[in-house]
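This document opens with one chain alone, in structure tokens, the form predicted alone.
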Amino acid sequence: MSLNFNRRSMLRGLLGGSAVCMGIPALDIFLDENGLAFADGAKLPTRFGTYFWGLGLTDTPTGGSRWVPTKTGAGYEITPELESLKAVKNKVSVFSGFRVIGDGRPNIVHWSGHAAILSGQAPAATNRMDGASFDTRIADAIGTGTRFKSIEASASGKVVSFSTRTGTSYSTPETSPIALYTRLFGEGFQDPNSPVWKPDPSIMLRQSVLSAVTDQRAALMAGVGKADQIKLDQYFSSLRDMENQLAIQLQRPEKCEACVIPASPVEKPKAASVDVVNSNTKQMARLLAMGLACNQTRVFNMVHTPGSSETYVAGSSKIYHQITHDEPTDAKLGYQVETSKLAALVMQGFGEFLNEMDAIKEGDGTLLDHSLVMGFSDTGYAKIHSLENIPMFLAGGANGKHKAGQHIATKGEPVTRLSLTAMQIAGAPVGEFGVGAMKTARPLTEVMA
């Protein structure tokens, strides 16, 4: 008997007089001869994530830098504060010289930088953005076929997230490795490689309850004013997302070769010392990476520390934020020595995060090869809260779409050019991004394959 199935085929039949259907996992017969794509030409999924840390990296009053390579293009050198990226250097592109253009708006310290990178416009008020963060556009494009549209995590233990659809309310992050493990692999998780599977009755009930109020939703929308319609549309959009996620959980998950359910992490006391935050980052990276490999989500947002970072070196009497302002520039070396040491420790967290993703073998490469991670901070020179030369990075191969291992240097180009580039590489159908002087339709094609 000949088979005429493809990756979208469903097994259909009757059960107790009712029609039933069942999805088919990603079998080898659906892949091309190299195992890099489906036989019908569709690529294996690209994942996307943001990684944020506060207080930038170390610039100097005379225009020098402890992080910017001197060489541009491919083969850039590893600078002191990029030492932690050495193992994955060829998979990381460095972007220097980019800035936030305020269009007359003030520099809101520890907010304007990353708010502008994410929303495309310098904000008018602290803790608010003038629009959605761009990660939500990517989640709408690539995150609808997984259990979670996106996952947020905060390694410092603080409830900090910059992912927003409204500009005023933000996604709630998991603030400890235990909490992240429970979210990804606790109740509701279905092992994609288990031979035993059946739909969860509680999920079926929740989906039925949501579906039952469809008519009432429409009636309510028709009977309220414009302002309430906007609020209801946002609310119902979240419900629709929930319905979609529940529907996904009622389908047998596709097998994932790289998926290995991790052991539950050990709960540790919360502390803001940089060694604890980095330890949390490494554990969360491992959990997030396996969550991606197990197809629980394709989009994540990781916050290492808030903009006004309160991390400190164990035994020190000052926090990182205070040190960046109080420490004088060393007259001989030309930079803030303690600040630079802390910056290198903070970047260690980013390096270990990427290393954890690169350690998971998947298909023809690693999870990092099939992902795009955008790392960025809130400021260039923290001592003066500069919005120029904000450190930004793209890491991972994005399934061959990112020409990694380059240093792209500019003189005052808007940060939105990199945001637009990230969106287009990750697969969001976006032609331009930003507002006013930061509006751009020019991605950085040098790093786009």
Partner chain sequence: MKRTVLKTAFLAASLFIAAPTLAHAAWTKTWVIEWFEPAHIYGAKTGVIDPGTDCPAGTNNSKPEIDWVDVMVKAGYTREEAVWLRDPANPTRSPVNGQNQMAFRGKDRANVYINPTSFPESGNFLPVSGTQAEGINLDGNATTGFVSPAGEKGIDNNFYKALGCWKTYRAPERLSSGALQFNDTMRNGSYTLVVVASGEGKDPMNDPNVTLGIYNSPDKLVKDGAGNISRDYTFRIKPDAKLEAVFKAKSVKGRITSTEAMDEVWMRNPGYDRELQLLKARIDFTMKEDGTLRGYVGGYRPWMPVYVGWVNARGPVIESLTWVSLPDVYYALQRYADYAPTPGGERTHISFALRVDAIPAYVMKPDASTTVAAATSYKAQAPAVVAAVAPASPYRAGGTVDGIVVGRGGAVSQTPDQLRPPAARIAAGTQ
Contents of the next structure:
Amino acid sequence: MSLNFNRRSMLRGLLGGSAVCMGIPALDIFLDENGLAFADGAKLPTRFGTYFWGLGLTDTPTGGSRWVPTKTGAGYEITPELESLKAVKNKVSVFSGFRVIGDGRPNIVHWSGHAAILSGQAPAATNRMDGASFDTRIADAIGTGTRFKSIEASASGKVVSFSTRTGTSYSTPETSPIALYTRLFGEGFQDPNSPVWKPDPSIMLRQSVLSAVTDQRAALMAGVGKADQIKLDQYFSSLRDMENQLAIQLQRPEKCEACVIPASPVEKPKAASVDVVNSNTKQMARLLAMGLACNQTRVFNMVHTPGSSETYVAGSSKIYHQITHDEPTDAKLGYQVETSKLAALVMQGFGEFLNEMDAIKEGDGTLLDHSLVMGFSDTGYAKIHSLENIPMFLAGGANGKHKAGQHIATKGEPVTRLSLTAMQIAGAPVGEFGVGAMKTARPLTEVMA
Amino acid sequence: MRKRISLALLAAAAVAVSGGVGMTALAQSGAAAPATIVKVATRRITESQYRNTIRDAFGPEIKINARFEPEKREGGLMAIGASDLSITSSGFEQYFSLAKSISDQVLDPKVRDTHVPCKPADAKKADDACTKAFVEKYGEMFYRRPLTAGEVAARVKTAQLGAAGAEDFYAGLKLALTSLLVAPEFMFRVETAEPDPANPKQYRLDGYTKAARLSYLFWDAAPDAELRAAAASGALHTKAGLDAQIARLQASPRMQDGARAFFIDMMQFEAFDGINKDPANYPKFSQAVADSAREQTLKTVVDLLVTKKRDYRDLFSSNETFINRHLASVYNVPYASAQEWAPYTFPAESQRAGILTQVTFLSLFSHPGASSPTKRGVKIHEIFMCEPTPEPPADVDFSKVQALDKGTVRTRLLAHMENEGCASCHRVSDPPGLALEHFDGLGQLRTKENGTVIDVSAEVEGKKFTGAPGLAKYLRDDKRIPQCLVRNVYAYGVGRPTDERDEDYIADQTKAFGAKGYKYPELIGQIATTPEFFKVRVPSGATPVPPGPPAKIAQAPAGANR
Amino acid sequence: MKRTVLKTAFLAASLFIAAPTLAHAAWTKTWVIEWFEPAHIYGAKTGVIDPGTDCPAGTNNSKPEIDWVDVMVKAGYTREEAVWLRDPANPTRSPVNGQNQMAFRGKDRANVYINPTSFPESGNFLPVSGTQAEGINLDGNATTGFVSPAGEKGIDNNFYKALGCWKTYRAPERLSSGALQFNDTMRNGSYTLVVVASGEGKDPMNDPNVTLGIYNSPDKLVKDGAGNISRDYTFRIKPDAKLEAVFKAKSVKGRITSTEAMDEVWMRNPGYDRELQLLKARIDFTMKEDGTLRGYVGGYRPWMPVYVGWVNARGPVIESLTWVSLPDVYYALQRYADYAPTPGGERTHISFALRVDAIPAYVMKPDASTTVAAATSYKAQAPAVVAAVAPASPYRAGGTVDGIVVGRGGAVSQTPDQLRPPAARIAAGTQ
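Now show me the form predicted together with its partner chain, since the one above was the form predicted alone.
Everything in the complex follows now, all chains and molecules, and the chain you saw is the first one.
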């Protein structure tokens, strides 16, 4: 629904809809003393983000791995390539053994993996997905009350984003910290702590939907038996919870104590070397985190490096992508040494990203505790563009909905199960996800609270 | 505005007074007061019923992707559990956002003209007449009865607000539709009884409630226009009118939907949600195999019982079925078709007989890494004989039973027989399961376990049989099998478990079922024609109220009765 | 050359149709190929690149990687130019398609991919030096060729001799990148090959008259719960006017070997050159107790398509990834080519064997009506071959022209014209 509000229609809406506000006074008992938030302490909204990096993590041809922990369940051990997640380990779940099932579609190298994770189906052509990326479903569910429905950023300077509603056109990402800063905190920035505040008119309309239902309550309840009355009472109490949620959105939001408008970053020349990309990632993390804390957006999509990552160690004549393919497996160690070293370097970006989110105190915890970040890559064993054992992570407590700190190991379950899990934890009303052999209605309940 | 409200208030007051009188009269005298109604049950609609309703209203293109609230099995059936279920807060959120997504799709500018029966005078403004037409048309489908004037008026008001806010008629209509879709009158089947004119001291289900009972039983869907018309005209209260509708429902291909829904419920297919197999033992298992198995069983049931109208008991012995490429691999036979599914008949050497020897039953009721004669036996009794097994005693030493690496499961199960607490049940549950031991935990044929030849002979209460074909014959002749189906169909239709007061009825119906050759469609029709199918049991605590002109109740200011 | 090959194929096809075909066999066994790769022996006891009996200096002669700056300097570029060409920050070096300039290092800056002889042999690309190889005795001569691991003499596999130490192919079974890449796509469903064996005798394990065919199938392989290819799935035969290999053989104690060499067969190849022609083709398979089939398909394959396949896979990318100067591959194949279709003519073919692993599967007639009754020819049911117009150059495939990608993936050039790094970069001393 495209809402075209002006002052007059707002007024008309308010006048014509006395029913809208009818339920609100009765709701007072559900609010705590300052009248602003739910009494049960669920004060802070859940935020969601994706974090993508290219080229996976390192497996070995003989079946070993440099990243998959041997211990499953809670308390997994830190493996060499997960070293950078050490500080937030208890807030990160690791998912291994998940794969993309092509259903006969080709393995489009450095594309099929993440396209399938995001769209639920192996793609038919490069740079195309068969449907929307799932982050948009989450944005539709949780991202409508903020200035931006979602924000995209790319740390390598490349114009690359995988967030799409059509499968063909992708959101335009901010490709430098300064651009991201300008987008979030430049012109149009809505200071959540500013004294001027306007409620979202679409929320009142959604309330009217519910009040039309409650209008009929008396008629419905007349003549029902005791057991049915209890059931219908529960229905109406659930409906009232929904009304409450909406009513709260019409209240002036709680002061965002965590929101501190950051200083503008300094412009730097673009480069794809891993130190620069990681430094951009860190800066962008700080900005995105503040963008979340300042209520500018609830959803973000971050790309560290694209699928066929061009990143390299400064001074080397070889890029990471090439090394994953051409480096032989070390005879003694049993894995690709340089590749693994680079994978760990690339993972530093993810570690620092999460550390930044965890550094922002919010309510009783940190911003990370109130967020869910799904990290994933395009491939498993990059040397052969494997679509098996694609590394994936869920980070952050999601307001207590993610039972974090676990390692979930499977043998070839479809990646879509994690996508579905992420959607459900983040609050998207989605019951199934994926197409063909990757269609699933089974989220990973082990990590769901 | 002010004037209208005060009029409505007056009307409401009048209704309240007369209602009070009726209630008192009934309570005091025990006689039915004239013109009171009572709501005998509210049954939450299932996911498939929700989907079918939306499909019938707006076509199959509408995508429904949401987490439906879990259903609950009670007295052997989800359909009975549905009478106990409400909607939780998180569930409501889901339904609310699903309703919004359906409204967005239905009123998408590209397709909305096919759904909206009228054009607004000005697309930028509310148009009450057009809104009313839309709300009345679809409201009747969702509520399974015409809407009251108040129910319509509430949505017209919502639509006005939305249209004004967005300067778009259709934006308002979206809100109205969303509101209908989250209404309890849609989410719950409200079963209503009215005084029976032929028998003034008794209640009868009203016409729309009867229509819904029929429609959900036969088609797993809300009543269509013709059935609603029969409800409105009172035809459903006459024998001729009821028979005509039953014949029509029975003749429709939509009987297949009804049969699917019923058997999904009865056969406990929710077990597929949690199915898990150890790939080390059963590498051929995959989600695709599980999905295929489920579909195989449903196709078999519908084909045999609805399409071919065969004897219900043939389900246990017939080897006519359907397979696809995945299942062909598990059954280890070639797949002789270029289509997705193909009819297939298991040959005698397959040792298979009936649906119990399909992957569905054999794998669902097994362990992740092994078969389980006990689970299989327990489920045969529970699902097909309506004989649930008590929970095992708490103090069982499972160490002997779980040593899976030696001998066959038969010798391991002997351990149970040393303990009388176990033996009393295992003597009943295990033999049918042991007869199925030539099929492993995925349902693949085998003759040995741990190198030992598997003995598939069994004995129950003096009756001896061998292997799956022997079990099939034993079950086919067991009188509990058809009786259990009758019990389930009736309980499924009326939404409550049977009790001792129903026993004679069940016995009679089973007899009639047999007399007509145990045909499932006949059974459905036969049960629907009995007065018991529409029998009213007034729930405890229900206070009959006057139906009143709905418009008047509805126009009372909302909240006045809170 | 291509044209003659096509002509031969037509001749062979028509011959086949005319030949009487087996209608019903006494027995038929069917499989689907779950893995196949060039039959190479990894001669070291451990590791994946260690020196061994096959390659005493190790994979790629233990030369870790070609110093491309050095190569370009030797080819006439200044060091400054060469360093800039290899710099990841150079916009003409596509991270996906490589540095096109690498092509122009031949005599007078000729493109070495299409003029391999314009560039000298490096001398580092050594052949396999051991005496052991897998494969089949193709010429019937026990005094030429290698000795099999089982001690059989006369094994002809000069493809292994020529390329067996190259990083692409050298690794223990199933671990070389060349094998992994093409089997992975097959196992993910992009193509399928089935094997049918049938015989006239009573005992499939010992039958003097066995026919074995290898066919394409339109049905995809399916992975099981453990990630392996699932057994007992059903596959139809896809009649193909070209890709079909039927062999006359016998079985002794479960081993199926050719009774005569087939003049010309074709099948899908696990490589960049997708269609494999084998002349004087033979098989050597063993039917195992667990129902699987393992063994070799051998014959003389044309070696030019092998080289062209690697060039078309994007010369600069292949050279970087597999640490090879592509002209070396050309020289090696040419040197060890050991078969001339015309007696006394040019040796256009090289002895070769594929090692094949197949698992039990059901194989159906093309219309899926019944399981196949015998390993016969299905060419008659194939759509007619459209006479292909021979391309002007074999070096055109997908997006590549002459071994490089032109006009995609950023500012790439086909000619040496962007050689100087920006002044700022020279000043910063990053070269």
